[in-house]
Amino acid sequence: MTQTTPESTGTAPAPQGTLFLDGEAHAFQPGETILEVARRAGKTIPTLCHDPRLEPAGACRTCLVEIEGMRRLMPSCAMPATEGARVTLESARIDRHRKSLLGLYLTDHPEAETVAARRRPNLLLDMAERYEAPTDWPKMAPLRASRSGDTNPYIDFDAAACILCARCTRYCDEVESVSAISLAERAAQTTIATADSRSLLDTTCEMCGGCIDTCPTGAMAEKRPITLGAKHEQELTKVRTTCNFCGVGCQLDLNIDPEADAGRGRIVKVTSPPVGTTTNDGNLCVKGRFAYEFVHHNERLTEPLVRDEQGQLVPATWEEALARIAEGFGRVKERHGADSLAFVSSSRCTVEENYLVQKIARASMGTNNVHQCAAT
């Protein structure tokens, strides 16, 4: 006998209790933290380290949150909502902490300058601009070391703009399960690193660009964008699309330069939505995030062509081009009959179009010679 579990069934589970932010009653579900709860009110508390992907590290302390009951301010993202539990989310006390906790980590962190070279959002100046973080304390050159040399044609490692936040290392062993970079060395000098401070391509690395996502200050970035001196992502145009390497589904945004070639545009980079907001929760692999020059190749074939008398091949309408494939289809049926013809259909098709692809095959041509590489 199958058991029936809220899951199993679809349904949302019962909600476990009720806490208080701000003084307002919120219900939470069984095992949702704090700033789960939070957030699905609507309530704004800052992060650095946290991903909804990843298991809570409390290691940034920009969620810290009030609690009746306790002397310490408490990381949010990692204290579990307990029943008729009094939390307080903006104070003079969280304001302080802030401010301070955000001008320590600017102490080693480039100018805003510096940062929007490497074409890529930082969350830590935007939140240090939106909390007024003071600007001004002596600054202190940063001693984590960088891989400079790293030889891989996609990601790069900048330690100066690093905080430590250990999102990349997570991503990589609690997504993707290769564990390629890690936190090393001690104390200020600990940074980012791979096994005996290989390449990426000498390591178990996927080059998923997982780690380039999830990075809130743009340590982790694309070496494309940098060498092409693209615009600044905000300057960038995206464009919401499906990958057409597999038949997946993921979605992508197409991060397009309007101004680039002569004012046609072009594709600078590849990012991923934001997690929750599709089926992929914001994941990619490397074909996905990395494989987009071959839309402005010189040799990328844009309209049908289809044979001349003289065996040359010319531009033709869809109209034309599909008229010749039926025609020669027939042809070739009448001479050898219907299982003469086989079919067979790509996997960066949609189901749809693999479901035409097999009625054209039976009902129009009569034959059950059909196949799809991905066998859906």
Given for the second form:
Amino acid sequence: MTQTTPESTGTAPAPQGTLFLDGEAHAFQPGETILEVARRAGKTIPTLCHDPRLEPAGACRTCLVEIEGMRRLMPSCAMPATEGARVTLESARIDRHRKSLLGLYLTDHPEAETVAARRRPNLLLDMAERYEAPTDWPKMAPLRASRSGDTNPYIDFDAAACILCARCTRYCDEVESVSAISLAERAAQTTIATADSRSLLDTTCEMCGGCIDTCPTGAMAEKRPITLGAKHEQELTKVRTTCNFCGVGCQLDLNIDPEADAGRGRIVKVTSPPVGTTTNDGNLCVKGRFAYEFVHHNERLTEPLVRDEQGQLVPATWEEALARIAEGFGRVKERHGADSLAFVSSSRCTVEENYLVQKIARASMGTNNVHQCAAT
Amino acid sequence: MQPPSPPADDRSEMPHEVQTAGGLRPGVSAEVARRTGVPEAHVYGTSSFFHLLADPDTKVRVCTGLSCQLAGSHELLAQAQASGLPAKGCSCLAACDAPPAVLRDRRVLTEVTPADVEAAAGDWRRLVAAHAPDEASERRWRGHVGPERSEEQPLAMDLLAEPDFTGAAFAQAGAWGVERLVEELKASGLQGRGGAGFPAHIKWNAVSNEAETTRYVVLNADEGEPGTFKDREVLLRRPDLVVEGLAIAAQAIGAQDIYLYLRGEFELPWRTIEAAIATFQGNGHGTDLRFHLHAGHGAYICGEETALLEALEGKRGMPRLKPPFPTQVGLWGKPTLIHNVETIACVPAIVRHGGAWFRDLGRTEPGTKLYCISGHVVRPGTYELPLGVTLDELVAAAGGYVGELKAFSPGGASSGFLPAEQRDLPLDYGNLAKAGSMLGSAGLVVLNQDANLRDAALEQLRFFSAESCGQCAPCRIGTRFLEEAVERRKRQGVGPEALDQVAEIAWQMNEGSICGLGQAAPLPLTSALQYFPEDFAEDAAR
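The form predicted in complex with the partner chain is what I want next, because the block you gave corresponds to the form predicted on its own; please supply it.
What follows is the entire complex, opening with the chain shown before.
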């Protein structure tokens, strides 16, 4: 990688500034928000509507801080760090604010047992417990409409568990540019909707499931683990792996129920690694997130098969199978010439694997007829 | 290179397209998405935000604002529904001076009687207000205004005077230039008349000093604060002042495009302002300026300036975070000068007579002010009086009290209630703020001895919970919580514990809400509890 120096590009390095968090000086880079500076400094500021991939919304109000000279509490997620700003992250006022805000959220949120059925983490309930929010305020039945008739196979929306942080709709707009869902209605009826409340299958939705990944309360959740009665995500074992559907190399977490299938374990769902930790930044596509059922499919090939003299497929060793292929290819080349052969590699191959495919084609078979199925 | 402005993905016409297509019925989102290029989910999400688009089959909306309710609007609504009219209740229609008001499609009918509803016989097209004199429909919605201008009492807006399209103030302002103009505005002490009372000259100065040269002027004519109807009166009677004020503003800050956002129910004011623009420019004034009229579609929150900008851009009317303020990042991200109708209407007089003259019109604070008064008074209407008059003086202009004063709401629903003992407070920004209330839009509602403040507060809470944009939890959940708490308290056998959380949730709403709606929404309840605890007792009138 080449290093660009400020001299070589002609731009001066952006000056860094200093602000004060609870009295301590902290350096910041231009463009950083107070939240970013604070988190980098190891401070805890609660957030629900924040996702580093999205423009700040300042809507959930959990991250409010005091800034000297400003009368109102301000959202740290949206406030740019400014030179010399004196920010208070912990005070009696902020503590009271968090408690009463979270208490208010709880009046409009289902009980813990109900949200557990979503099988997803619920940051709101965790946060309410951490900040000792009042839990005895009268509950109100949510007025938000779900899409009960949505027969799509993957994404389930339970409006009752929704806190309207709009991470899902902003993700759909800002990261995916798909805009299949939107905030709809208003006041207590505000909800997440598709146009005319149609099934996601009848919208621009690409089933990437990013709405599930970003949802802080499990209002958006994977449908199959719910309908199949799988264990809660907390009880599953996460195994980090590389998606093998294409060569991009997205990292994903297989969520495995270790006790299922007589102790052999079973993949229950796929989740995104935390944002900012992998090259795909938590983003996945429909295949990576939802197409894992082949792993446990009863027709899945788990060993090489070759045809016997009757033409029936029978198990074989890799050596036998590869020898059969080499023999067949060699016969074709001998009879019809090398250019009668062509090689097409799978889009599931990595760059290195594609390299090897063309090496077989060119070096051992002697043809340039080689292609990759994801190329257009 | 500067991005084109409005930008290439301008979607400001989208809500209008939905209206033209007959409102949000199945398939309309897809059709409008095809026509405008706006994603279908956004068409749906935005249209469902605005009542007039979301619910096209409700053709009759009966105002449930406090003044209309005092005039029997709840009974009228029940009668309308029983008669088969497609009717629902709605938020304040800015016709508190001629209650009860009914919206038929997008036309406001005033002083609608049970006989009118009966005569319609279930057909909304036949619903008319029989009292309306048979003259030009524009005149029908004019209410009482006063007083007459006199030597002793000069007026800045003078609603009874004939419109003046000479463009003299516009020419004078052009000769002055922006610096002198801002100086005069500063000298005038003009405060924003929409409710916040922010000094006008600071905004003009801020926009003028922005590096970005594409700038906009926006008129906030989304008058919806319950109890307020002064902007309607200005638009109907003196649209010349509004057009000239806007032209002066645009010329001063170097804007070419002026956007006028009128609430969707202002069908008649729309016509007067449209005609006034044509006359003004027809006389050769400001012919290089472009006036753009935009109709709202039924959402109180769009009177909040940043929600208005969002709505103007064709989005859901959800307030933005401030800072940045519209003077820096406004319409389509450009510096924007946004003013209420009345604020803009004061500008021509300030230019003609000078800032000092305007300042001296006021008593405790600068200028005259349009006070709207309704409820239990003889002649509800709009009265231009020196800023800082007392309630008794204002009510004297309105013909006196009906019954005995019990309480009053000094500045719309957002200002809460004050008891009769505070009748001597100067009705201005500073004194009312000190009293824990606000002048707001100066939409005063007077309640007499027959009123129950628990019920009055409940009406205001219903209004706020229906009009919350839903963006932030303190307001979305808090307004509903308070409404339900008072409803619980009203139930037989429920004690004061029903209101146990009110103080803490009111505190939270004030601290935590993004915009003024949520911050102010608890005030009707907390002030009613403070001054009229006896109205919340078990045996209070139900």
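Under this definition, the rigid core comprises the largest set of C-alpha atoms superposing within 1.5 Å between the forms. Positions refer to the first chain, counted from 1. Note that the structure is a prediction, hence the values are computed from the model and not measured.
Novice: Quick one: core overlaid, is Arg348 moving 2 Å or more at the Cα between these two forms?
Specialist: Comparing the forms between these two forms, which are aligned on their rigid core, Arg348 does shift its C-alpha by 2 Å or more.
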